[in-house]
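Only one chain is shown below, in structure tokens, and it's the form predicted on its own.
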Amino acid sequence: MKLIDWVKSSPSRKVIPLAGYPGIKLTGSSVRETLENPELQVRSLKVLFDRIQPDGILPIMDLTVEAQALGVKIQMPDQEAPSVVDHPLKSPSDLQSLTVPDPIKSGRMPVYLRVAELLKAILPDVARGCYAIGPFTLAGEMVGVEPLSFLLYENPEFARAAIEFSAQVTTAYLKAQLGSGATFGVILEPTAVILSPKMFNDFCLPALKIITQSIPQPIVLHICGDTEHLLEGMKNTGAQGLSLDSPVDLPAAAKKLPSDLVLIGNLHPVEVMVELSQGEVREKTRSLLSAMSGFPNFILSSGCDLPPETPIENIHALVQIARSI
């Protein structure tokens, strides 16, 4: 079923919040072991949905996974979500010396795939996402944001082989969690913010491409950020889903974007979500999903990944108000 589908399988607003961290506090467990045990990940996940009962479910974001899964050093905090740390990609010798990772056994690939397996058990009759990072990202996190952001004028060829090399990573890891369980992927491409629409179109477009291209299952598009410039290729991507940040005036992108060309957003997930009354959430709520009232290819979600320190009241608050118009 593709993703304008199922929105429209309903007559109420379908709602699903980019929700896993707030979670992990509701089991008193710490993020690193949240994101190392899926086990634990899940009980933390269901424990959440049965809370605040959303249309489909997330896992706990990590932006780590795959460059960890490809050697790069990264920190764990405790209660921090992790980083990377190194940047090893310094020549086109080194990307030759890389192999796409084997999701079944590299780093915490298989985490995830069990935590899509275990969430398919569990709610079966919920949507049910996985997350991947991008291949701009990914790129950027194996060379480096910025002396990526040189290579784009200074050795564009070398860029585009990190990009494309990532984009196989991106593809691979998708395919093996949507193969274990998930209904649905998100690509997570927040450095593309950075691009001009040029460069986008120029380097970021052919490799999500590659992805929605291979993959048949519904595949949503998240960048963080500002990225009115970036709609038109967004939009060309094959993605069925743009999850938009809430810098992005919502109603105006739909006016602009195909009608079945689904849009999930966006509340700011810090100064709506963590720093308001449950009320105040409440008219924010209301309005944001009066304004898309005319738009039936629209689900309601934060704009971004919900911080640990969200209450949960909110995000039922969220929730219930899209179950009441």
Given for the second form:
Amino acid sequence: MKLIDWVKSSPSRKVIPLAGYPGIKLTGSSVRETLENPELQVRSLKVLFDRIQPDGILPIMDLTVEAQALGVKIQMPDQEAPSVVDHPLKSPSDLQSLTVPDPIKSGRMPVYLRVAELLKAILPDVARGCYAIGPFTLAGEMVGVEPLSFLLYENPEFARAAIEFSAQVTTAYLKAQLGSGATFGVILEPTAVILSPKMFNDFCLPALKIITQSIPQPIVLHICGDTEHLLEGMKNTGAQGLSLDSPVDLPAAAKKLPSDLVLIGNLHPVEVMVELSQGEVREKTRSLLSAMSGFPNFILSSGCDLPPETPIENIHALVQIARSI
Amino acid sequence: MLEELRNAVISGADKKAEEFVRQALAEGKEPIFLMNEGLIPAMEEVGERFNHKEYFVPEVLLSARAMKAGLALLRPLLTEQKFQPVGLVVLGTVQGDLHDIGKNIVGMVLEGAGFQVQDLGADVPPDKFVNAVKESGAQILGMSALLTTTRTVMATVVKKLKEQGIRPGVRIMVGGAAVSDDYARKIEADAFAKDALEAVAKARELTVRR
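Now the other one: the form predicted in complex with its partner chain, given that the block above is the form predicted on its own.
Shown next: the complete complex, the earlier chain at its head.
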């Protein structure tokens, strides 16, 4: 089913907060265990799902799975999200020695394949997403964001090759998760926010197109931060949904974008979802829903991934308001 | 010559920028003059272009690198001539947080605006910030946090500076995706900057206000 048809399939607003980390505290496990153990992760996702009752479920966001599967050193603290600590891709010959990892046996990719399987088993009728980082973001982890920025100008062939290789990794990993039970894919491409529209169109767009064209299931593209300058390019990627962060004026974006492209967003994950009271979250949610009332192609969500300390009652309030209108 | 130097920085040509500075010095141009009339206005133009969304992060990085290439030649001479930087800034990403690209840009753009920058890197523990401020006598402390789980380190640093009685002598600026104006006020920092250009403007303001 196309994403737009699913969104229009029920009279009430669909709501899927980007919420994984807030569930961890409900189980008493550490962040690290939850990212390494699929059973624990699914238990925490399910507890959170039962508390907030959203229209879809997503795994816990982890931007290091792909790099780690490629042999890059990562740091995994007990209570924080992991991060890549090394950027080993220095030259075209380094690139030649890399192969696309097999998701069945590389790094923690199997954890997420199992999460997709388990979620399908326990929530067969719910929309189930899976994440993979985008080609520019992965290339940035492999090369380093500053060196990659220079390469765009000084060795565009190498930059392009690194991004295209990364796109193959993204594709393989998404396909494997979708094959294991996920029903839609979300490409997380945060680093692309630094690009000019021209650079996005030259380097990111072709790679993202290859991914969406080779995957039959719906793909959502998420880029953090202020992406107003990239909306045109994002529209052309073939993604069926765009997840837009809180700096973007969502109703203004909706006016510019096609009515069959689903927009997802965009309450501020910190300033609203963490810092405000339940009543204030309700108010902010109501005003966003009312501003978006003329646009059926909309899924209510947070602008970006919700931090671990987000009060569960605030996420619940967001879902409740969507249901009540 | 001056215009060529500025253009080299604006277009991000680091080799050219270095060469123009070398030539200008050989012709007897004053280092302070090249700084004030060459590098600083060039980075201001880069800032303008960033504000107008003509430049984005990669273009700013290229320009900053070119500026640094020129500055590397000028710096020893400026030190010799006892050139007074606009102010000294201690800068770093807080403990637990490895995001450093935004912080690096802030550092380079501050240097391009005539500040002296002591960059402590990423994953910086509170005591390291406190000691660096104490030892350097910096006018400004800049801290970056991209994660809500790590931004609390900023509050710890403010608290420690107070405990040691050095808070009144330093202005604190914070930035990064996890912080906001509200958060800056909450932890009693002096300013929040949403990007590198704002960081320069606020750093100037805080230096003047002292």
